[in-house]
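Here you get one chain, nothing else, as C-alpha cells; it is the form predicted alone.
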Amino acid sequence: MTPDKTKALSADPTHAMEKDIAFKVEDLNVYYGEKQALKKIKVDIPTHSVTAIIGPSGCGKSTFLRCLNRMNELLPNFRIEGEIIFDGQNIYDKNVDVIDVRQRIGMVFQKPNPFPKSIYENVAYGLRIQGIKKRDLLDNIVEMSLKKAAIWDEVKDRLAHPALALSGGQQQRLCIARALAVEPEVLLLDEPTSAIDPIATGRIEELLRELVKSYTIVMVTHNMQQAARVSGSTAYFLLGELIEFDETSKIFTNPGDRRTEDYITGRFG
C-alpha cells in the first residue's frame, strides 16, 4: 500500500499498547477556530471498563468524547494537537482509514436519533453500506444485536414497524443496537439517558454492566449518581482541562483535588 493511501488500525498485538488500556492520550489540545476547548490532556482510559466522564456544562466533556473516533473532524474550523493512541496507533495519523477508526469505535448520542427506517432496517444500516447482502446473515446479526442492547423481545414480532413509533427508551437501546450491529470495540455515549425517562434510565444501566464484559465504555454524563453506579473510573473536566481522574470510587468518596470535592458534593456546578 502506497504511503498517501489511508489504512486500517493495525490489529496485530505486537503494535498494541498494555493490554488493559484502551486508549492514551497524550498532550490533546484541541481547538475551534481561536476557541481552545481542551487544554494538555492527558489521561489512559482502561479496557472493558466503563469510564464516566463529569464536569458542568461547556467543559469540554462531549468535545473529549468525540475526539475519540474522529467526529469533531465533521464540526467547522476544528484543530487538533497531540495524540490519541488506539490499538497501538495514532488515530489522527494521516494514513488511518476515518471509516474503520468510526466502525471500531461506535458512538451513541444524548437524544435517540434513529432513521426513518423500520426497525430491521435500522440495525441492519451499517451492515449494508458494508456490502453484507445475504439475508440470513443479516437476519441472524439483526437478531442478535438486538438482543445485546436488551430490546429483542420487546420488538420481535414488529421489526417491520417504524423505529419513529418507539419510545424514547426503546429508540435509544435501538440506536445502541445499532451500533453494535458493525463489532465495534469501543462505544461512546454521550449522556446517553438525559432525554429518556427514569424506567428507561434504568433499564439503559442494566445493559451497560452487560455490555461492559465485552466492550470498553466511555460515557459522558451529568449525573453523578449514575456515573458513581455504572463506572469503574471517572475524569472529572472543568473549563478544558482535566482536572482529576481515577478509580470511580476514590473520586467520589475521597478526590485528590479540591475543585472535583467542590464539584462532586454540589458546591460548584
The other form holds:
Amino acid sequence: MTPDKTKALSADPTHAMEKDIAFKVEDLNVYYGEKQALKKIKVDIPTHSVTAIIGPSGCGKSTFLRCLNRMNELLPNFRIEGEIIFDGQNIYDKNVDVIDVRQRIGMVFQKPNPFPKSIYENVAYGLRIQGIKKRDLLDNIVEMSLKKAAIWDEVKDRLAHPALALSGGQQQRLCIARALAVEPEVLLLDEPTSAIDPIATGRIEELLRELVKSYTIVMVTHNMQQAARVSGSTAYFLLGELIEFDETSKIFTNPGDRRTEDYITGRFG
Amino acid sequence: MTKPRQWIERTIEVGLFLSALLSVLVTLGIVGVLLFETVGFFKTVPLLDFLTDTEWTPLFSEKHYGILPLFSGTFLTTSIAMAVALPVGLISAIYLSEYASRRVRTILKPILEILAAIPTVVYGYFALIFVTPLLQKVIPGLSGFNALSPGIVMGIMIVPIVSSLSEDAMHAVPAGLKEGGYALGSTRLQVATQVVLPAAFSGVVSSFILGISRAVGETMIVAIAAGLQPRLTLNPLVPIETVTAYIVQVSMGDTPTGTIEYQTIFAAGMSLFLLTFVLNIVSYLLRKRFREVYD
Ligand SMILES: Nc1ncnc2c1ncn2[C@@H]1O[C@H](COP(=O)(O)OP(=O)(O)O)[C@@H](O)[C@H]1O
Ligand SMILES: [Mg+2]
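Given the form predicted alone, state the structure of the form predicted together with its partner chain.
First the chain shown before, then all remaining chains and molecules of the complex.
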C-alpha cells in the first residue's frame, strides 16, 4: 500500500505538531474489570486537525476515543487512571460536569444511530434538551447544521420525514449534523464510514476535510487509505499501547517503529 | 435412508397443525355459542332498548335490559385501575430499564411480577375489608361497596402487566440509540423519556392496552367489592356493577337454561367480547403504525 501523501489533509502537514493542543493525555490507564484495555497512554492531540487512530481490532481505539468525552463511564465495570486535559482542565475532575463535557465534545458512532424521530427533530434534539424552544432559533440551527453536514440539499424538502427512512450514508451525515447542532468544539468519530458504501464514504471524507477548518476531529478508522487521505496526524495503537504518534505523512512513509511499519505495510493486522 | 425421517417430519407437521386447528376451533365454538344465545336474546329485547335503556334489571319483576349501567360500571373501574396502573407501571418500567443496576433488576422484577400471580379473589377481599375502610377514613361519603376501592386494587394488580411489557420494550431499544442521546449531553432522565420511551412507544402502548383489556375483563375483584348494583353513574363512591360482575352473579344463581335471564349473560358477554376485540385491533394497528425498524 502506498498512501498518497498529497491528499493528506492538514492545511500545513509539516507543522501539524506545532499546533495548539486540544487534548493533553497523561498516563492514561483504562480497565474493564480486571482487564487493562489501555496502558500508560501519553499523547497531545492537536486542535483544528484530523487525528486518525489506527490499529488492529481490539487494540483499544474505541476505548481511547470514548475516554475523550467520558462515554465509557456508562459501562458498569469501567475504571480509569490518569488525566485528560481539555481546555486547561482534567475532564475527569470531580467538579467537571459530564453533561458539559459531552456537549463540548461531540461524538459520531460506527453504526448510524438516528433517533426514531423526524429528520428535523433529530437535529433539534440536542437543543431541545438544553431547553431551547424558540421555533425560529431551532429552525436556523437545524438548517445551518444540516448545511455544515452537507446533507441540507437532500433533505430540505422532507424535514418532517422519519430519519430512519434515509440511506445509511445519509443517516450518518444526519448524525454528524445532530452532533454539530449543539456547537461542540471537538468531533469524535468511531469508524464513521465502516457501515456505509464507498460513495457515501467519499462524501463523508470530503465533509471532514471541510469541517476540520472549524473543529478538532479525532477519528478511529480501520481503513489506512482513509487515515492517509483525511488526517493530519495519526496514532497507532497495538494491544492497548500507543506505539507511535506522528504526522500522518511521516507514519505512512517513514514510521519510527518497526511494529507500525509492519501494520501499515499489511504484514500484520 | 431418508424415508423414516421424512415420515417423522410429516407427522410432527400434521400434529402441530392439528393443535393449531384445535385452538381455532375452540375459539370459533365459543364465538358460535355466544352468537347463538345473543341472537336468541335479541329476539325478545330490541337492540335499541339494549343500547339506550338506562336501567338493567333483568332479575327483577319490572324488567329493563339497558346495558349502559353495566358499561358505565366497567368504564368506571377500568378508568380508576388504569389511572393507577399506567403511571406506576410506566415509572417502574423506566426505573427498572434505565436506572436500576442489573442486580436490583433481577431481584425487583420477579417480586413485581408476583403481584400478577396473586389470586384475584384475594385482591377482592383485600379491597373490601382493607382498602375500603381505609378510604372511608379519608372520604366520609364512601359506601361500603364502591368503584373506587376495587378500581385502585385492580390497578395495583395490573401494574406488573404494564411495567413488565413496557420494560421489555424499553430494554430492546438498541444501546447505540441511548449512546447517541448521552453523547449529545442528555441526562439519564432525558435519555429515558426522550430517546428510550419514544423508541419503545409501540410496546409501551401495547402494554397499556393489554392492561385495559385485563381491567375490562376482571371479574372477581369487582364482584366482591363493587356492590352488584347496576347503576348508570360516573360517581366512584357508590355501589355499581360491571359487565363481568353481572355475568358471574347470574351464573352463580340458579337461572334455568334458555330463559331470557340466562340469555342476558350471553348478550353481556358478547358486548364484552366486542369491546376487547376492538381494543386488540387498536393495539395491533398502533403497533403496526409505530413499529420502528432496527436491524
Ligand atoms: N464493555 C467492555 N467490557 C469489557 N471489555 C471491553 C469492553 N469494551 C471493550 N473491551 C475490551 O477492551 C479491548 C479494547 O476494545 P476496543 O476499544 O473496543 O478496541 P477497538 O476499538 O480497537 O477494536 C478489547 O480487548 C475489548 O474486548
Ligand atoms: Mg472499535
